[in-house]
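The data below hold one chain only, encoded as C-alpha cells and taken in the form predicted on its own.
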Amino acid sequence: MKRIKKILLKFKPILYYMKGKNLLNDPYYIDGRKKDKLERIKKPIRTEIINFILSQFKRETCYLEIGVRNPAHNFNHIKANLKYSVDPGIEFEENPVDFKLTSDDFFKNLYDNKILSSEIKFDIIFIDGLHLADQVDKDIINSMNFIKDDGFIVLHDCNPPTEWHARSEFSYVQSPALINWNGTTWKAFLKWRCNSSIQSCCIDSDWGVGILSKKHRIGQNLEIKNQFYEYKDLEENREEYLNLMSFDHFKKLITNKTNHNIA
C-alpha cells in the first residue's frame, strides 16, 4: 500500500490534491482560519475609535494620520477641525495626501520647520504605517514630540490573533492569514506599555487599537523581563500584555471625572 501511496503522488494533480486536502485539514490551519474571521467582524473599526476620542476634546481639534494608503477608509471620515495625512504612497497610486513623504521625511521637515510648524501639536496622531516594530517605534518617538499633554497617540494592528498574522514579512500569503498583516507593531506597542512616563491600553477590536497617553489614566505601564518578545510569551499573556480592553470599558475610562478630563 505505501508503495503505491508513493508511485501515485509522483503524479503532480495528485501530489497536489493530497498536499492541499492535509493542509486545509491541518488543526493548526483551521484554528489560524477561525481566529482570522473572528477578527474580521470585531467592531468598532478604528474609526469610530478616533472619533469617539476627538468628540471629547472641548475645543478645536488637529488630527495627525501616518499610513494612509486609500483615504476613503478612514481618513475621509475623521471628524477633526484640522487633519493632515502622510504617505509615501507605495501601496495606493492615486496616493490624494497632504505629504507625500514616508514618516521619516515628514517628521524631518516638521522639526526642520520646513513644512507645517515645528510648534505645531496634534490632539491624535494615529500610526497606521509600515507594520515592522522599529519603524513603528520610531514613528512613536518623533510623534511624542508632537502630541498635546492631554493628546493620544493610537496605533492600527497591536493585537495579531496568530503569528501568521504578526509575521515580519508581508508578501507570505500562503498561510492562515492569507494577504491580513498586522506585521510586528505589536513588538514596539508592548515596548512602549514598559515606559513608566506612560498610560497604555488596546482596545480589543480591528486587530487590536493601541493607545498611548502621557496623561490619562488608562492603563499602568507593565514590568517585563523578556525583551525579547517573543510572540509565544505575547499568546500567554494577550490581556495583560497588551491591557486589552473593550471599547465600552476604554470610553469609561477617558470619560470619568476622575480620570483628568479633556478641556
Ligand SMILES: C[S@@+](CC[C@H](N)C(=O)[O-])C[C@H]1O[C@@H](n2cnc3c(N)ncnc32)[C@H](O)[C@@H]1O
Contents of the next structure:
Amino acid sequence: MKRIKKILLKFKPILYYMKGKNLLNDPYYIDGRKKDKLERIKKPIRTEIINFILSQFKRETCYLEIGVRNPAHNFNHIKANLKYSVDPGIEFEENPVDFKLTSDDFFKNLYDNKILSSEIKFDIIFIDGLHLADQVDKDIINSMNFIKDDGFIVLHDCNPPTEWHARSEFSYVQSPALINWNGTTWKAFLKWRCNSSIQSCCIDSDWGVGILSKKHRIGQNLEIKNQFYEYKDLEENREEYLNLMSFDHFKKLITNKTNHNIA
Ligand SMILES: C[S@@+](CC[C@H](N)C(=O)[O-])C[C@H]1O[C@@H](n2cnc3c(N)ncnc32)[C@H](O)[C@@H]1O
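I have the form predicted on its own already, so could you send the form predicted together with this ligand?
All chains and molecules follow, beginning with the one already shown.
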C-alpha cells in the first residue's frame, strides 16, 4: 500500500490534491482561519477608538499618524484640528502624505528642527508603520518625546490571533493568516507594558489597539519572567500580558472622574 501511494504521489495532480487536502484539513490551519475570521469582524475599528479619545480633549487637538498607506482607510476620517501623516510609500504608490519619509527620518528631521518644530507635542500619535518589534520600539521611544503629558500613543496590531499573524516575514502568505500581518508589534508593546512609568492597555478589537499613557490610569505595568517574549507565552497569558479589555471598559476608565480623566 505504501509503495502504491509513493508511486501515485509521483503524478503532480495527485500530489497537489493530497498536499492541498492535508493542508486544508490540518487542525492548525482550520483553527488559524477561524481566529482570523473572528478578528476581522470585531468592532470598533481603530478610527472610532482614536476619534473617541480625541473627542475627550477639551482643546484643539494635534494628531500624528506613522504608516498611513491609503489615507481613505483611516487618516482622512480622523477628527483632529491639526493632522500630520508620515509614510515612505512602500505599500501605496500614490502616497499622499505630509512627510514621505520613514519614521526614523521623520523623527530625525523633527529633532533637528528641519520640519514642523522640535517643540511640537501631539495629543495622539498613532504608530502603524513597519510591524517589526525593533522598529515599533524605536517609534515608541521617539513618540514619547513628542507626546503631550496627557496624550496617548496608540499602536495598531498588538493582538495577533495566531502565531502565523505574528510572523516576522510579511511576504509569506501560505499560512492560515494568508495576507493578514500583525508582525512582531506585540513584542514592543509588551516591553512597554513592563515599564513602571507607563500605564497601558489593549482594546480587544481590530487586531489589538494598544494604548500607552504617561498619566491616565488605564493599566498598571506588569512583570514578565521570560524576557524573550515567546508567542506561546502571549497565547497563554494574553489577557494579562496585553491588559486586554473591551472598548466599553476603556471608555469607562477614560471618562471616570476620579481617574485623572482628560476633561
Ligand atoms: C498597515 S499600513 C498603515 C495603515 C493605516 N495606518 C491605516 O490605519 O489604515 C503600514 C504602512 O507603513 C508604511 N511603512 C513601512 N515602513 C515604514 C517606516 N519605516 N516608517 C513609516 N512607515 C512605514 C508602509 O508604507 C505602509 O503604508
